[in-house]
Amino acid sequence: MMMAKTGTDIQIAICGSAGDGTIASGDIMKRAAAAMGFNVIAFDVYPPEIRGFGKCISRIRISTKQTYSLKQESDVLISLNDGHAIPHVGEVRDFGAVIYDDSLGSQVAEGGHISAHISPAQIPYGFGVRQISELATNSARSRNIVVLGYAAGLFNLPSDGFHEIIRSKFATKAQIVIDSNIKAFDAGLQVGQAVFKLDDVEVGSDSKETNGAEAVMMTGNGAVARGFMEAGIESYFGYPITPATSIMERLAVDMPPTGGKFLQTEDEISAIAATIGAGFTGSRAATATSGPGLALMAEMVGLGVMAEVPVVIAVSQRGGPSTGLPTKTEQSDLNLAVFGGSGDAQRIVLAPTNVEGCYRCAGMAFDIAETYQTPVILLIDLYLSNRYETVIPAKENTFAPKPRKKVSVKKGEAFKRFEMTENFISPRAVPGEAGLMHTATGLEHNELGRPNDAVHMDMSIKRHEKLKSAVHFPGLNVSKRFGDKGPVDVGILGWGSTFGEILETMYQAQAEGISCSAMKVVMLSPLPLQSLQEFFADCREILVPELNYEGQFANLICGALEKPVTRLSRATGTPMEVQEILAEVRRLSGQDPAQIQIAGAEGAQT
């Protein structure tokens, strides 16, 4: 195999037109590099539209070293359909590769072959794929797997891992379908190892230091699934919904070998309503959505607030609103998860930055909803759910429910459910422990529980301050500066999945010479205001990039601590591109432009 003096840092685009096997094609690709110990980051992108014409893409990150985005620009362009490639060549950068099919079956329009388009910079690698594809296979169909065994032989990645993967793929699938995808890939791999490579890029092996435990290539939404299962998910209830429905497909295959309770509902309140159910009887219970989803539930949120009752809801954004865009992503429901409901109804909101972070923060968040007796809002967004990370999971599980506290009252005393404790946290017991009945409602109680709108200020009171000390909760990050340390010229504040763009722009601005830093913010409910304000003594200027039109990270931040900030508000569908901030980090910093052009081109040299 070839060795990359610099390590390897390399992404391909895989772009066809639904039904291509485009993603398919994408999912091998990612998995195989995942298995050679590589860090991967990956993105698909595909039609809304249920019948699943239109345009896919498949982008996939591998590196030697740690990577939080994709790139803006790809090293490898592989076109399945001309059409939808297109528009796509001027992504790939300065002397990377565009793999396309140069057999042309029928007269094509003037312009409508991509190699029409590849730039003078760019390197052609055009061949008869689906000649090769017929001849190994008898069909043009496995012309995506094709492709991926030519972009393999042409840089060097044994076949090996492929065809593990690809055995794994279609294992559900005839004998005769493993064989015939195993054919095609490595008619694709002899072709690609023949070629004269003129591209610079360069892929070796790598080897990864682990906690010992084994790394994995999961989804964003596999990784909150699987957080849930370790931390012993009893119960959970849910209506599908894009972009997070896959959650609830994983648990409905986990969670009834281990005795777990599943149920899909008829829709998004009833399924609320039977997780603050199950969360009542001291059920670890979860339910999963989107922004119409959480919307609909905002009423029983409210009585998961006012009853103090433990319960977890993953949201996973989508542009909005309304149907909106179920197919794009957005930030745009950080409002709704906050602030959503009636009246002052607090709740817990965390927001993971990464696939990791989906894992611990799904793990931690029904002990956090226990600890503080309240629903707790898991929120992500598309981009974040369907996008692969290698990711090491903790080697023990860490996430295993404790042991209840046992409460127990006086002989003849009756139990307060709702008491006013030093640290405003109740004595919680279930339905069916001896002596503990108590009553439960949506109305305003006394510590009993019984209705009294009379004591509506102290239990308001008891319900905000309790969740004060959340912040301080063991093993969770709720905020986390990277960058120089002490004063800098620029803060960049973000949260959810736009932090890996920010992370990324952050070391190439220090590149550049820019004195910058960076803070994510994981806990949106309650603040933690300290860490921010610290943040906000140090910088000169503060940018919060966010994907939503309203800046409404900028908002919550700017009203809790009444300090303004540099906006960067994009509601386009798509991540967040690191040249946009980039250059908005350059404008702020204040720095000759000139000078950073000429920081930057020796920094990319070395």
Second form
Amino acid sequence: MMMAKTGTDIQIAICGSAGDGTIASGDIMKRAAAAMGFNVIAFDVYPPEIRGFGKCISRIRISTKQTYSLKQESDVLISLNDGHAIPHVGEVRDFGAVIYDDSLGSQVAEGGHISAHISPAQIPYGFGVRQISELATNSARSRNIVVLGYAAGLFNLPSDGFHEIIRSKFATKAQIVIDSNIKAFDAGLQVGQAVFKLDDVEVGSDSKETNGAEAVMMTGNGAVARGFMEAGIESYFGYPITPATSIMERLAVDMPPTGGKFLQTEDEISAIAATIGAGFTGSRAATATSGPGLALMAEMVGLGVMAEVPVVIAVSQRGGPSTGLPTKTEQSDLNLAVFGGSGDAQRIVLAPTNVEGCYRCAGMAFDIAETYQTPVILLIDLYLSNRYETVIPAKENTFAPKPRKKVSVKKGEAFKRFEMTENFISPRAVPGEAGLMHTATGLEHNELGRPNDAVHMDMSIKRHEKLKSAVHFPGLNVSKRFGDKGPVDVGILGWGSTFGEILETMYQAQAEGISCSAMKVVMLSPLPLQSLQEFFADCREILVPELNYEGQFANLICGALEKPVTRLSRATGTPMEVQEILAEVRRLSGQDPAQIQIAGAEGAQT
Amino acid sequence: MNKRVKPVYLEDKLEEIRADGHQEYRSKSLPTWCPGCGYFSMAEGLTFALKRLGIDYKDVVVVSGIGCASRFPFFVNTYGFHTLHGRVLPVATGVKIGNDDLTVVAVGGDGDAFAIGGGHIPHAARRNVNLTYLVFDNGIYGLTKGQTSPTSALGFKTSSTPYENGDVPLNPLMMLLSYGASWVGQAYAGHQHHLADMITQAMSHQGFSFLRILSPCVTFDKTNNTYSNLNMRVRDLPEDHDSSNVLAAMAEASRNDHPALGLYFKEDRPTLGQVMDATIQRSLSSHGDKGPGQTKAK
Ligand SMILES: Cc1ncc(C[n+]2csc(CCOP(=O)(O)OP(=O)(O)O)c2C)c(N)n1
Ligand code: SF4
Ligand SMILES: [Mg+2]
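For comparison with the form predicted alone, provide the form predicted together with its partner chain.
Full complex below, order starting with the chain above.
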């Protein structure tokens, strides 16, 4: 096995049009890097259209250290289409590489060629991509694999790992396809090995193996599906919607062999309705959607709360409102997830901050839903759904269902399905159990489940109080503080996918000598008030970066704690950038800018 | 079958409930329906059917939407789920998928079924979910106190159509037949024994059975679907009706003026549960596509 060189931290951006195989090329790169034991974070951006020649860009950060987000600057840009890649030349750092095609056939009008846009500080690596592709495979279609080989050569990466990934990626294709892709890769590799090397971005073998054999690379959506599977999901109902669809597609493949029931319903209302119906029978049931689907589900979430039915709803946000920005990321469905629906309908909302968190939260969501007998919403966003990270799955499956406590009633006594117990959680029975027949309803009801308006206040107390202990759910970190302990100048408070950039920022700020720490809030409902209060007490200034216009998380926090925060809210459809958070942190720290020793563009050493 | 029916009074009903032998199917809640409402016959019909079929009531889930008809689960001593307006079928589908051993009865009114819930019917029907759907069609919104419904007659004056209803009513039987429901029948609340028999037949069917029950709302409809009007209008399906012939069924269903009672159409085909089991079998014998989203690093 290839050992990752310690101290490696490079980011490669591959840019081309949809027809160039850009995403496929990036996919091979990140899988090969993960197989070599690197920590990988990757995120692809592609056009909403299914076909056509829109711009695709695949960014892959390959590192031996723990990383939390993509870097703002890439070390390498590979152009498969100069028209698309030219605007991205600027994101390559000084002394970084730009790899492009300088075949004769690719010469175009002045200014149309990428070489004219490379700054003197950047290093041009032009070579005959098209010619080499044609020589190796008789076709220009392997250009994406040729550049991959070239990059591997440039970084001295061994070819075996790539060969293996290429074979598995094209496993369903004819042998000739596999052979010609490997030929194309090797041809690129040869050229890449021969060129002069970048000094400080080299990757190579070293004595220390990093996270090793168990690492699995997955997307946030893949992690959600995997968590569901390990939790023994029995029923899934869903309706396709970007960016949640791949959760459904994964489960469509994986559930039937385990006896799971999978159904694509006629809309999101029926998806959540059937999920609640299945949950009512004791089946581990889930659905997944995005904001528009959750809006349709809102009434049913209320039924789940009222009738106390455990279900899990994964929601991957995209830009909104309405159809909004289907292929862009945003964190603007917090209000809907936490409050959506009629009445006082508190539910549990979990917002993991990275791919590993998606896996863990999805795995535990059923247990939580069953413990509290209520819908659990797993709130992520496109940036988390689609990004790749290396995850080390649990060795033992801790997510598997635990047997439900059997209840019984004395003969002649009616079963109090909604009994007011000490912790406000009632005994639960499911259809098929003798002597425990009851009717669940969305009408306000008494302990027996019979419609009754007079008990509304008592039952409202029950439904809210029973959730309070959820913040202490065993094995779940509903909030976590990073960085300096005790009083600090600046505290960065974050949630969801943005927290990766927040952590990177926090470590950079620390390296600059700013006293700061960061806290992630994973449970958005109910809020972990005590940890929040402690954090607020420790921080002179609180900064809340998030990807929406209104500052929905800041509003939630301010509503709960009645303390002022500084908002960094923006809705551009793109992930937050470390530099913009850092600028705010510097400002809030109140330190004399001249005194701050700016760390290199590389970022802090952690 | 067209014998005159006396109006039904709550007191008499209670007497009867106490006297009859199948009281164990009833819950302790007393029906909240208006005295004389056609819905009493549904409680009667369903308890009769459960007894006849010998189904243990712990294995029965009655799922309903919202409306007068949908109040039903509270009055029967099985498991029940009183859900949301229009959503009875998807919830009932989930219940059946969640536990295929359960006997699932879905109940709702005409507004619940054909207005707000209209989008779900074709899909439950075409998937052949193994459950019985009882639609109590009174041609009006009872619970919200008398507005027009998708099956209200043309010219009907209701609180939302004070100058007469101008919308052509839907023909529920035609809809269900064209949606591919595998069992389609019609009954009338005024013909209680026939109704009980039809519910029994519907519940014995393996697949999606749809029974439309014409049922007077004595409080908000004094002119259209009254007992006396319906008593005169309903007829039996012809003795020689071929219930395996969907076109013959449609021809009968199109005669809305004289609604015929009985079994219109029945066909045997795999239920959703069986289709899912077959999918599970196929998935075990094929390796399946790896699918997107997740790759093993090693
Ligand atoms: C989403 C929603 N919209 C409207 C209502 C109000 N509502 C309750 S029952 C009903 C109509 C009932 O008519 P029908 O389904 O025919 O049942 P019936 O009362 O006649 O038995 C309406 C509009 C509701 N409960 N929920
Ligand atoms: S309002 Fe009409 S439908 Fe409702 S209970 Fe009374 S009579 Fe029956
Ligand atoms: Mg009605």
